[in-house]
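Below you'll find only one chain, the form predicted on its own, shown as structure tokens.
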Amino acid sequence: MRQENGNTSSQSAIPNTIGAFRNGATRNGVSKANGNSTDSSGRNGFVKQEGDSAASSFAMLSSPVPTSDYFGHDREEVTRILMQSLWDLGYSRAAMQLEEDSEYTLEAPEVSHFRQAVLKGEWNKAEKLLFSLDIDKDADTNALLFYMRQQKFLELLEVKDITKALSVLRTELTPLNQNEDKLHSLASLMMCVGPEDLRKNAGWDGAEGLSRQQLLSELSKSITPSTMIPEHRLASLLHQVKQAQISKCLYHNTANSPSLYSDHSCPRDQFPLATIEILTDHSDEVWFLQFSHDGTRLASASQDSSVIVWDTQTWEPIHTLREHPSAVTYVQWSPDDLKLLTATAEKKAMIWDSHSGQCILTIDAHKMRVICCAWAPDGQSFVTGSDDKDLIVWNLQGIELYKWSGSRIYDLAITADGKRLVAIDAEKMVHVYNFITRELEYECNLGSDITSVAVSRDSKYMIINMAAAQEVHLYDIETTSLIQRYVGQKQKEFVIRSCFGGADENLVLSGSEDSLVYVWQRENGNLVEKLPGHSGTVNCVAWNPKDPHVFASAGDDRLIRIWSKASQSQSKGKVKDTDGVF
């Protein structure tokens, strides 16, 4: 599909589209054991034989002489973090024994008292104790007070003590000169009809929930870590170690957490680098691909005016949807995979029963080509974008629910949490709408022609193809920050669509005008592979959401290539490439 100011077609005919919380712990309520019981099964592969002494079982580790550091790490820091971790793991006797043996304390008494005051809702005491602690010099003390007094205000509302709540709002919260919008929002909560309504509107789980623990966690971020160790510190450090190893693993493609027993590495032969199937049923350029959410089917949209639904076990066609009036620019599975939504270059959007292959609804309201479409996560509505500058929300009966106007829409996506709609247009703009209220949250000019947008499963990130820059960019949807650039692919004239990929969406894939498929590591932008096979532009790539070892690519060569591990068996007829790769 070609990027043009006017229409969309292929290179030859139709103008192509476009362009239990514990931060450390206290000993309250815990009695110290006289000693530990013997585990006859042993630990870490060591089994104590009858008659052996403990010293002989662990002779290599016996009686080390304490040094000022621990293999280059501060001994006190390591010991206190281990204490906190033992409490987190539920090994209270071991934690207390370590404290006794090391003569280090997990935290000072005033920290323990502050913790208990917050968790018990003793707010006046908590405020006094807070300022007896070592607060970070850059911390906003008024903001810390605001957090505590906000909790106090909400708890008073929860028990329907409106008079005291109002007093806290006026005499304690307002003088802190914090976010005025937040104050108005808190004031509006006084109109809630009961505790349940309050908790729902405040996004708060109440005094008996986790709110006090969450408050303590937030406050602890502004207390120096040597005074109050950040919560679950060892777990955080281990996570960082694992992420560092994953980032160095070029072919990482598993959702399983790496073992701590050994350094992590994924073998290249387990990565989908080989074409295992070539699907040849389309008679013209293939413009779009999407796997069903359950991974059992693949839908492909083509300039030949058809959509083909493929069985991902046999790679045989299940249905060929030929009743489109013109080239099909886009196809989307409904959240339950029971329907398919298609967009056409002849002003129409259509909904199909994915099992029978029958068209059940046609939208014929746009004045120009329908370029893109997307389902709402609840499956009860969908959105279409068109060259006629309309972005329209429809219900399942084809009734218009809402319309934004003003921009020629090139692509759109709705976040999985249903909160945001992201749209890109011909003027190099990204528009982010609140999909619930329909309000525009923000828009920004990226300074480059943009051709596609995809959002991550966690609804936090989006990748955008930058045609002029010939790059794919990763953005934080909330902050609009540019997180990463993926370079190498070629794109000037045609629409290229990228996707997240891999077992944990740790990869980014894109087609390219140089006939290659590009695969990058999402976190660091390292190029994993450039995969040959297509002839002509590779228009679209799609990763199977249920099988981390399978993805598909589609191109102007009318072919769909299925990629997997080289050892993956082929189920359909083999088609041999000129380079000898199947």
Contents of the next structure:
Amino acid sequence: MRQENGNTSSQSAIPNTIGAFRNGATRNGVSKANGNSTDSSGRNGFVKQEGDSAASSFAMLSSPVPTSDYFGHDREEVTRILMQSLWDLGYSRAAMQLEEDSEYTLEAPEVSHFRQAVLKGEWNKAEKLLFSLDIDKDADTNALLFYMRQQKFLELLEVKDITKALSVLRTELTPLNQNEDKLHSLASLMMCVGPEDLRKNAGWDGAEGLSRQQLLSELSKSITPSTMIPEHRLASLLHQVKQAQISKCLYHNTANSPSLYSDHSCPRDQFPLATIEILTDHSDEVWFLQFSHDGTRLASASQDSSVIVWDTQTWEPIHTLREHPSAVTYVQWSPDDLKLLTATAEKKAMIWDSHSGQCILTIDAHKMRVICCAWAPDGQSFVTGSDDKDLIVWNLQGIELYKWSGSRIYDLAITADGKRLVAIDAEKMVHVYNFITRELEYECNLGSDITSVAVSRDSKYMIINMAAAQEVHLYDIETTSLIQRYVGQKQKEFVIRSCFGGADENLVLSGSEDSLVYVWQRENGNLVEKLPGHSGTVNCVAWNPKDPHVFASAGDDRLIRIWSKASQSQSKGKVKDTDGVF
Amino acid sequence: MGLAYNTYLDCQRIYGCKYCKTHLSNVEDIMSRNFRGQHGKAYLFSQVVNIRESEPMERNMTTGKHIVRDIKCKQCKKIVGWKYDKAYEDNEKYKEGKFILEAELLVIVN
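Here we have the form predicted on its own; I need the corresponding form predicted in complex with the partner chain.
Below: every chain and molecule of the assembly, starting with the one above.
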């Protein structure tokens, strides 16, 4: 009875807090109760009060408490993690029952008290309790105190108690001898005009936000995990298991989380490895491909001075945009798929109505060939890059809005969030511009000739084809760190393009000068397939953004090959010769 | 052939293709001005850029038999000269692996 009351009262006392807080509070109640009733009569008494005869008899049957390990895993660890997940899942009675049956406690009372003190912002109490916990030997205790006092300082500022905040800064934070720059930046926050301004400048979401929770998980890193089990431990273990299975699944191509009931593996026959269609309408090399954002159309750009718009159901051409003055190097769908932007070797960029096939606008300002172009995500402006060392932003009327000069631009991409423009140049450099302020964020020399760049849907990563190294590299745009290399494709002389692919952009594809299409797993760089079919350099690859089972490749053999599941090629029955018909 | 990015030279006197101004070589890479091509004066260069090489063929020249291949501007595909693959005479061997550009087909670009 006491347990029940303790539990409900602590829950009702803090009705509007986040789950973890509630869990912590309830754990506290339980731990106390458990501490008071470790004898078996107490346990049985509780079960009887619940009036659950089945549970009662189970409790009787299961004693004495078993002590052997759990198939090679530590019984205590498994049981406590189960307890935590039962709380997380909301099965509080079952969790309490498990504590009773197993005689393990999820957390010692002082851990619960500490958790509660931090989450309630009782800083003096939290500081005292912190040192009663089992802290890592290597942990810098001053750093831990700094974290806590920083939170205290910010919260005081948030409620505009400047005097106390100043005192915390002087007498509590400064003596800890931590990062001086950090101290200065904290001091400068005292100039903020209000809580809103403070939160923004401090990059902190306030006492009512997640900041206390974040502080707790930061502190918990230095507390022995057996003392304070990391939050949602079972969920993070299961997540790791799934990730390990996915990275072992060679033909992984689904965005759905795998089932826990069985070991995950995607069947090879569901992977797009078969040519289901060959598009033969171009009369010269095909250099560029892009699917419309809704996946219903494909645009292809060719040396034959045309762009063809294809229906992705019938694979028949809808329009052939012939009025280009010369070879077309690049084609881009507008964000609403209503327009097409094309770049040509004869110095012009053009905008077309994608439904009527009419040319709407011609940009004739570049002094050399236009080699790449991109739409701003809002569709209100676009960018062209040229051999003439100009990179220009235009509005839809064809008026120049901004110009960066000085580098011969080879390829460019704008992140989907509209924040960055990435451009690569003839001097092995990557330039990353803030697309909103137009400022250069950074530039770096990759030490190899580079031919193309593509950015991930989440705007965080880019893949770059390294011609000299004959590798595709995946970079974190924010940190510029090299995440993964994809090896195998051949490229020396020509512009070879790569793309992200698969249901969850979990693949990387590239064309190649050895006439193969290369497919790798994005995460670990494992080669999934080298697909034969083209009879010359494969210039470009593009994945259908709406159909994870379809992609296209374009080659010097003047052909566009459409790849999908083998079963689909049989149902269509149109492709007789998968070795190319050119 | 694929789409190819052009190489750009960065020096004082650049020789470009007369038709499309694509950079081909520069004055510092001239080994000899004492050559003649189909269009008159021609220069021997130690290296050239932005060209495509045709198939090799045997050709009898004033200095003897050579295996050469015509070279074309990568951009506009016009023939701009030839490359020596092999010279049969010992005292012509220095030309092997070197390029002839015809003066008439060049223009100074900057």
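Residue numbers count along the first chain shown, from 1. Since the structure is predicted, the reported quantities are computational estimates derived from the model, not experimental observations. For the two forms, the rigid core is made up of the largest set of C-alpha atoms that agree within 1.5 Å on superposition.
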Quiz item: Are H252 and L145 assigned to the same rigid part between these two forms?
Solution: no
